Each structure stands twice: as structure tokens, then as C-alpha cells.
Amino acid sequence: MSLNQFKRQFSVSNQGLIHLNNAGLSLTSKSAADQVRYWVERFQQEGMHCNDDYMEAAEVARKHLAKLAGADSKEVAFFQSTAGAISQVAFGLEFKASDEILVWDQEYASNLYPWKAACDRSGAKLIRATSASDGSTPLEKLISCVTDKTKLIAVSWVQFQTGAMTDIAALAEFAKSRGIWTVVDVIQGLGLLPFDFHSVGVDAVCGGSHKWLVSPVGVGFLILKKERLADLKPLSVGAMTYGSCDDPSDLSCLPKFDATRFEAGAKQVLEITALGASCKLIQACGVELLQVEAYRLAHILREGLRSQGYVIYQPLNFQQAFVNFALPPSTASDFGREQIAHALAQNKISYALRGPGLRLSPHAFNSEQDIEFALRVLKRS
């Protein structure tokens, strides 16, 4: 699939909306939307007569997600959200009061609160590693916080404010030699950046459907190493924990031997099949091609903002599809963050208030015209 074919998946009547908060909520691809409509119609017309078909379709979606992430489908479990997947690990593991859990100081709430709650419940200690002064997350600063009490390290692969990245492959190699769990939130990278679960070597990754995976809100996922399955206790338990919904009850039954043991009952079929369709679409185009285009558009936006006197907040010598910007403090009193946000909203440009400034995040489906329009809106003279 060519880049133009990918972009046409998003060529819909949008009432003049400009979508530049794709690190928040991206557009849904036509392929994903078609799946939702297809299954709504079948459920409406067929009911139980399509039961086997929808269950098979959910498994096909699981395979598409696994292939995109470089994992085995038996390592993939679906949840309602990224936070749900993270919580399964945080509360499914047993921690002691002597344990430490290590995170970055700039983690998004959904990758902070579950670990804090796990520490509160167990008495373990939450350690927050300090990011570099430019917002980057160098591995050596994280490793410097590791002690002989460190039980688990939980980080975002890509940070939500500026796109700062952690070298998770090197982290996994370091942690494995010390028996430390590694759990990575990949929601701000998967679908836009090349990723291979088996090559990276972390114990678990968690993510969701609605950002760079161009799917509807409502699906989270956990990808877990097979050898770690038995270490996690399922938080939700139902018929599907042990077998299928048609199996007779048996109190001597054992949980499944793959990641579906964490899926207690009925699945959100519309959202899961939509996610599978978008994963297939992304693979057909190629993640690398999408990354190059999103980075190109972000570069145009970043340099255009610089030329207009804005300050760009990002790690030094760093490129990403995230553009966090603001005016210098000396001029911000005349046209501050709230005024910039108002101008964007008035012109139907999606954005996010993040960290020191405002964040814009173009995807590969955006156009240069989108970027040029945003720059015209943000021009102050």
C-alpha cells in the first residue's frame, strides 16, 4: 500500500476539522470503521447465528495485533484500556514491603497511579527517576536508581509530553540479568515506530487502540512473555479464564495456558475487530513509511514555529511526531498559553495542553496543508 492510499483511508467529510492531536485521539481508519458497521449489522440481523464468526474474527484481530507488535498471538490479551492492562500486571503480581518499583518522574497518570496503588497496598516503595533537564529519559539516569530491592521497572517507551524515548531494549537486557521485571507502556509508539516484542526482550507491554493505531477508543492490550504467564494472577475471573462459555462448570479446572486467561468473559467485538483491521492496514503500508511521513510533517511544523519565535520543548538532537511549544516567557504575557489554545480551538485544530507548552502531533494521514493552516493560525504578526 502506498502512502497516498493510506491517506485516503482518512479522506472523509470533516467539517473543516484539523487533526493535530493524534497522540491524544487519532482519526479512525476507514478499514476499522467498516468493521464496526459490519458487525453491528450482523448482530442486529443474526444474533446467535453469527456467534462463531465473531469469535473467530476477534482471534484474527489478535493475530494482526501480534504480528504488528512482533509477538505470538498466544501472548496477547485484550482489555478495555491501557490502564486496565497495566493494572493487571500491577495488581496481579505479589509485592513485599521490601520491594521497590521504579518509574520515570514524567509518566502519564495511567502508567503511574496503578504502580502507586500497588505500592500502597503492599507497602512497597515507589521510586521516581528524575528525567534530564531537557526532558529526555536517558537509560543511565534510570539505572542509577536501581537497587538490590528493585522488583520491577515500569516506563513509557515514548513519553506523552514531548515524545522523549527510553532505550527499552537496553533496559530489558540490564533488568533480565538482575531478575527485575520490565513493563512498558507502548501506546505512544506502536503503530508509528517499528517495534518487535521478542527482539526488545521486555517482560510485558501494554497499550491501546486510539492513538497511532488509528482505531476507536475502547481496546487495551497486554502482551506478556509466555514464561511470565504463571507469575500473574488474573484480576477478573469468569468462564473464559478457564475455557469457553459453553464448557460445563468444573471446580477442578485450571486457567488457560496462554494470555487469554486474563480475559474473563465476553469481548468488545466491535472495537477489537476494528483494531485488527487498522493493524492490518498499518502493516500493509509499513510502519517505517508512516514514521517518515509523520516525522516530516512534524519537522515542518517545528521549524515553522521556531521561525515565528516560539520555543520548542524537546530533548536535544531529537526528532519525533510530537511538537511541544510555547512563547518565550518574556512575551508570553501578551499572548500566553491560554490565548494560543483559544486560537487553535476557534479554528477547529485539535491540540493538547501538556507540560510546559501545547502539544501538536501530526500523523502520516495529515497533509502539508494542515500544517500550513496551523502555522497561519499561530502567526502573531
Ligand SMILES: Cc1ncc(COP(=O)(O)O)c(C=O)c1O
Contents of the next structure:
Amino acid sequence: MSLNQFKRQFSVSNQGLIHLNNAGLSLTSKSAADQVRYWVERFQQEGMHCNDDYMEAAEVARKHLAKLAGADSKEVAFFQSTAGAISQVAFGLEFKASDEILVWDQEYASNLYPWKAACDRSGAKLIRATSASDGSTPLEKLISCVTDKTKLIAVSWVQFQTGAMTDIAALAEFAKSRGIWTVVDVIQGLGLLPFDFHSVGVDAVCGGSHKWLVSPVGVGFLILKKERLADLKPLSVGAMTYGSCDDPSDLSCLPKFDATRFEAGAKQVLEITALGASCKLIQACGVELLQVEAYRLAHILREGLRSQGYVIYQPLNFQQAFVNFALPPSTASDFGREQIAHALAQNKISYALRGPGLRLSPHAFNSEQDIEFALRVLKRS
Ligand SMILES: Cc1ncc(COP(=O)(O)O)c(C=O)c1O
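Form predicted on its own already given; the form predicted together with the named molecule follows:
The complete assembly is shown below, putting the previous chain first.
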């Protein structure tokens, strides 16, 4: 599939909306939307007569997500949110009061509170590594906080405010030799950056459907190394924990031997099949192509803003689909964060107030015209 064909998946009715907060909530692809329509129609018409088909369709979706992430589908469990998937790991493991859990000081709350709560419950200590002064997240700084007590390191691959990245393959290599768990939130990267779960080597990744995976809100997922499956106690337990064991008088059932043991019951079929369709679409186009295009658009935006006098809260030559910017503090009084936000909102451009400035995050489906329009709106006469 060509890049233009990919872009056409997102050319919906022209309401004059410009979508530049894809790190928040991206547009849903046509392929994903078609799945939702298809399944709701079948549920409406067929009810139980489509029971086997919908279950099979959810498994096909699991395979598409697994393939995109370089994992085995038996390693994939669906949840309702990223926080749900992270919570499964945080509360499914047993920590001792002498343990330490290490995170960055700039993690999104869904990748912070589960670890904090796991520490509160067990008495373990939460250590928050200090990011570099420019907001970057170099591995050395994280590793300098590791002690003999470190039991688990939980970081985002790509940070939500500025797109700062942690070298998770090197992290996994470091942690593995010390028996430390590595759990990575990949929601801000998967779908846009090439990723291969097995070669990266972390123990678990968690993510969600509605950002770079161009799918509706409502699916979180956990991908867990096969050899770690048995270490994690299922948090939610129900009929589906035990596969085909439907007989409530038989209490001898064992949980399933793959990651679906973490899915206690019926699933959100519409959202899961939509996610599967988008994962398939992304692979048909090629993640690399999408990455190049999103980076190109972000680069035009970043350089345009720089030339208009904005400060970019990212190093020179930074490559990411995230652009975090504001006016220099000395001039910000006449056109501060709030005024910039107002100008964007007035012109129907989605954005986020994040970290030191405002965050814009083009996806590969955006056009150069979107970027030029945003730059015109942000021009101060
Ligand atoms: C790093 C990161 N993790 C997770 C999420 C979403 O979490 P949840 O699916 O729990 O709402 C976001 C969304 O902004 C995020 O940026």
C-alpha cells in the first residue's frame, strides 16, 4: 500500500478539523471503522448466531497486533486501557518491602500510579529517576538509580510530553543479567516506529489502541514473554481464564497456558477487531514509511516554529513526531501558552498543553497543508 492510499483512509467529511494531537487521540482508520460497523450490524441481526465468528475475529485481531509488535499471539492479552494492562503486571507480581521499583520522573500517570500503588501495598520503594535537564531520558541516568534492591524497571519507550526516548533494548540487556523485570509502555511508539518485541528483549510491553495505532479508544494490551507468564497472577478471574472449562461444579480447572489467562470474560469485540484492522493496515503500508512521513511533517512544523521565534523544547536535529514549543519566557506575556492554545482551538486545530509548552503531534496521514495552516495560525504579525 502506498502512502497516499494510507492517507486516503483518513479523508473523512471535511468539517475543517485539523488533527495535530495524534499523541492524544488520533483519527480512526477507515479499515477500523468498517470493522466496528460490520460487527455491530452482525450483532444486531444475528446475536448468538455469530458467536463463533466474533470470537474468531478477535483472535485474528490478536494475530495482527502480535505481528506488528514482533510477538507471538499467545503472548498478547487484551485489556480495556493501558493502565489496566500495566496494573495486571504491577499487582500480578509479588513485591517485598525490601524491593525497589524504578520509573522516570516524567511518566504519564497510567504508567506511574499502578507502580506507586503496588509499592504502597507491599511496602516496596518507588524510585523516580531524574530526567536530563533538557527533558531527555538517557539510559545512563536511569541505570545510575539501579541498586541491588531493584526488582523492576517500568518506563515509557517514548515519553508523552516531548517524545523523549529511552533505549529499551540496551535497558533489557542490562536488566536481564541482573534478573530485573523490564516493563515498557509503548503506546507512544507502536504503530509509528519499528518495533520487535522478541529482539528488544524486555519482559513485557503495554499499550493502547487510540494513538499511533489509529483505532478507537477502548483497547489496552499486554504483551508478555512466554517464560514470564507463570510469574504473573491473573488479576481478574472468570470463565475465560480457564478456556473451555464451562462447568461451575468442576473446581479443578487450571488457568490457560497463554496470555489469554489474563482475560477473565467477554471482550470488547468492536474495538478489538477495529484495532486488528488498523494493525493490518499499518503493516500493509509499512511502519518505516509512516515514520518517515510523520517525522518529515514534524520537522517542517518544528523548523517553521523556530523561524517564527518559538522555543522548541527538544534538542536540535531531534527526530520525532512530537513538537513541543512555546514562546521564549521574555515574550510570552503577550502570546503565552493560553493565547496560543486559544488560537489553535479557534482554528479547529487539536493540540495538547504538555510539559513546558504545547504539544503538536502529526501522524503520517496529515498533509503538508495541515502543517502550513498551523504555522499561519501561529504566526504573530
Ligand atoms: C505514555 C502513555 N501511557 C498511557 C496512556 C494512556 O493510558 P490509558 O490507556 O490508561 O488511558 C497515554 C495517553 O496519553 C500515554 O501517553
